[in-house]
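Here you get one chain, nothing else, as structure tokens; it is the form predicted on its own.
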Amino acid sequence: MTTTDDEPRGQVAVAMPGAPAARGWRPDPLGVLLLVVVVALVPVAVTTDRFLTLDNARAILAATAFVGITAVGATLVMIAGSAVSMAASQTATVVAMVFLSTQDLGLSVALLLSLLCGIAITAVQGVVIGYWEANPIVLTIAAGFAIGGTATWLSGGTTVYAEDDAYDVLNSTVLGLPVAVYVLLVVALVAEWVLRRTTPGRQMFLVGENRGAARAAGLPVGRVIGVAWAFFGLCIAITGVFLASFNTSATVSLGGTLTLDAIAAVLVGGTAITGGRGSALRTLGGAVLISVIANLLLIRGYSTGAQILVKGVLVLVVVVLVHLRSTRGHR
């Protein structure tokens, strides 16, 4: 296994055959494409009416925190080299379901079983695919029609309203931001420090680098997945939470597109899809970006289907230039 900028220091490195030799610099493309989209925004968001202006920046803060708190589990899944799960926003619309139905309990309890119900949903699916070594990406589209198809059957396909307001709370602002930002940023911090202070936050990069030598050093692969498949269930419980308080109701879509924004945000922050490489925080800033552009178009009046197609082919680009990165290494 090689070792980058990325992984976690202090571990036992064992060159693969046909590893990289060490180069001259050379740009990285990922980095590259970031810089020029970037610089290309500037213009566009100075000559945009209303874009910078202090309450659309909450705004744009405030849509980075539902997408950005899922891509951040959904990132430690993807260095576990487990790809991508397709069934976050189905997890997400149930979690909802469950904290709306359940405040006659208590906010506490209901938050509880919620946090539970997401991470139970979810654990599963990665137990599935750590020890029996299952596709994701199949078992997670699978896992998606049946976990919708299991709120659509039980909600009737109706709208789920509290009986009492006390999860408003979770609305509130601090310092003139909403909760849920400070939720995302302590989740980023968390799962960054997971990742390069724990064992099995590093051994989640050795796993994705490399399951089959993982496996054969002695590493715990089935329960190291596992334990980033639970974390990512935590991450779209928390989600789903924030997404039922704020909406003060739910139905079957109310996940709306948040397994493809997250997915997006995770590789535009520059995680390998095939594992063993990426951030948290790196992944906080592909949450910004995607949402910076979806704020950019929706001012400018363009349509969720031209918001999805922007974001669609910004993450093709990604892929390719990511894929193209990971060729060039092992030249």
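Numbering follows the first chain given and starts at 1. Keep in mind the model is a prediction, meaning the values are calculated, not measured. First, how it differs from the form predicted in complex with its partner chain.
Picking from Ala287, Ala188, Ser245, Val98, the hinge for the rigid motion between the two forms turns out to be Ala287.
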Given for the second form:
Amino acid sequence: MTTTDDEPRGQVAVAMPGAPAARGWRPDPLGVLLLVVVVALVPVAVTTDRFLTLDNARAILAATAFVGITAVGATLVMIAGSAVSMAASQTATVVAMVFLSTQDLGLSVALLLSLLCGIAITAVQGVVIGYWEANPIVLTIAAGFAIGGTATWLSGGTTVYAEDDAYDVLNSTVLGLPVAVYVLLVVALVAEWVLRRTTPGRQMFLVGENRGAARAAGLPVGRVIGVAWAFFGLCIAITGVFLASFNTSATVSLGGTLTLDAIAAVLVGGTAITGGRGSALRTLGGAVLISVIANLLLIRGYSTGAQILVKGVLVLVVVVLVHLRSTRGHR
Amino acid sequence: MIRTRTLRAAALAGALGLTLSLAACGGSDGSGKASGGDGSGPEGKTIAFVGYGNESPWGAAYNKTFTAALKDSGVKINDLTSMDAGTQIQNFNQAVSQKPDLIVALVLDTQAAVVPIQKAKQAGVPVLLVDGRPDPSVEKDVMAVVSDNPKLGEYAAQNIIEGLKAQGRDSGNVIVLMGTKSMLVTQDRMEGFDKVMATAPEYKVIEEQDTNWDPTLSGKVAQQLFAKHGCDGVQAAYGMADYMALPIVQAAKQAGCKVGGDDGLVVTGGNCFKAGIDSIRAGELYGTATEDPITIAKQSADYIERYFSGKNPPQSELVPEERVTAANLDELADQCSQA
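The form predicted on its own done, now the form predicted in complex with its partner chain:
Now the full complex is given, and it begins with the chain already shown.
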């Protein structure tokens, strides 16, 4: 949901997401920052050997896929005002374990069970947040411990392997790009369509903008938030399935830094952490931008530590700018 | 009053002296043998076990085997395992204050463990370090059963050189995805790896990236390195653990690079796992090396029994490691398939 810059926070705006502000154009600090970053990247990219190649473009997209899929799902949750989930890594890990351990039932059944598992785990958290207004960060930190602990307990910490390698089809490439990249594009387009063209999607903006006002207006706040989290769970589950296939086995630490990487991509895409504003396609752009920067640093010989540092600084600057834009807009 | 103070001071000095004497008795006696076990056997002894957590498959397999191996000996094991480096140091400090008969530690942060080891020495609690070697500053203060990490690095280099020579290549580029660079385990392996690679200067290491023992990050970095150098620009790769080497294999395949065979990418791993063994069988992974949790768990349990029985085992013991390739796969498959 986009509000005009002078609109008080307590009012529910009626402008469509992405609609131009009513009081004329003013430069958006976030847009300016991203423009500066992109412009600054151009000479670096041009002077970096083998950066501007088709192979490298494919590598960037492939490196974006896993985090991007989860980040797109997280966008809906953040737009609906639930800030972030701290349990994405653990959920993806559990899904990966379910996917590999059920391969003997056939690929389709394993896939279905895995997706249902991801949706169920995450939707439950969404329902608690939506209906009982639990603090999403506190709840998901607790959920992360519970999910990770359960996974460790049930697996005994041992690596989970598949009885059958039918899952390998998910590692295949089409036109030189891994299947996961196409899935990322589809998921991003579907999420954007849900946000812009469906009633639950539009309601996510309204709920995220002002939950109290949305409730007063008779919107099904709990259900809307639950739907956003269920979609997020689907995205995490898809990521978990691809992670399992790529690594051919699953350990408790498989999810790695997925949680924070996904949050970084959503924030760099300009989605407001306070809710009510954002876009799945912009999150896709944020995920790609982070991958481009990481790739540039890697090719130029910087360590992974430098990549993490730059990512952190970029996220920090974007969050500050988004915050400034929000507070200026609501003054 | 003065008399009371004098008595207190004398008692304090006595306690201090006793503590220092106990500290001197614990751990090594400087003769290269571990001393301090009273020779009465393990029955009734208490061990504070500051190991890796079960979240790590290696840790889980080690913990299970280690506990089972000591089960019948009558040793009581106080579980203080964790995969969080900070929590582990807290647990180590807690273990010192519990004054067990022995602290068995597999530390994640060698440097951070220096202070708790010094505290243990002061408190007269002997410490057995397992897996990674201790920081040099406290090397003489602990007993150790350590993996032969330089040898594991050497084996990885041997796998690569052998694989490239078998393909008839007289030159080749190698990429390395290593575990956390600040860890001594990683540094020791790289030392062994570099030493052997130096004997084959026709093969050049063109990239060394720290992927923090993270399989997902390893896959991501590998994807980008294959794009940077192209399939023709990389002939071999070393992933420091099998779960880091297998994502390299997937990344290479997705980049359209041939893996294994007469002219494909030669990939080697380490810390052998079942998935690595399966990959060697499939002809994708050229080889790996042991450092399997089962062998080291059994050896450390045996060390403890010898220590408590007064057999004075050497202060530091190396766990023998094995190179694993298709040639000896059947002999080592079982040993490598426990985690």
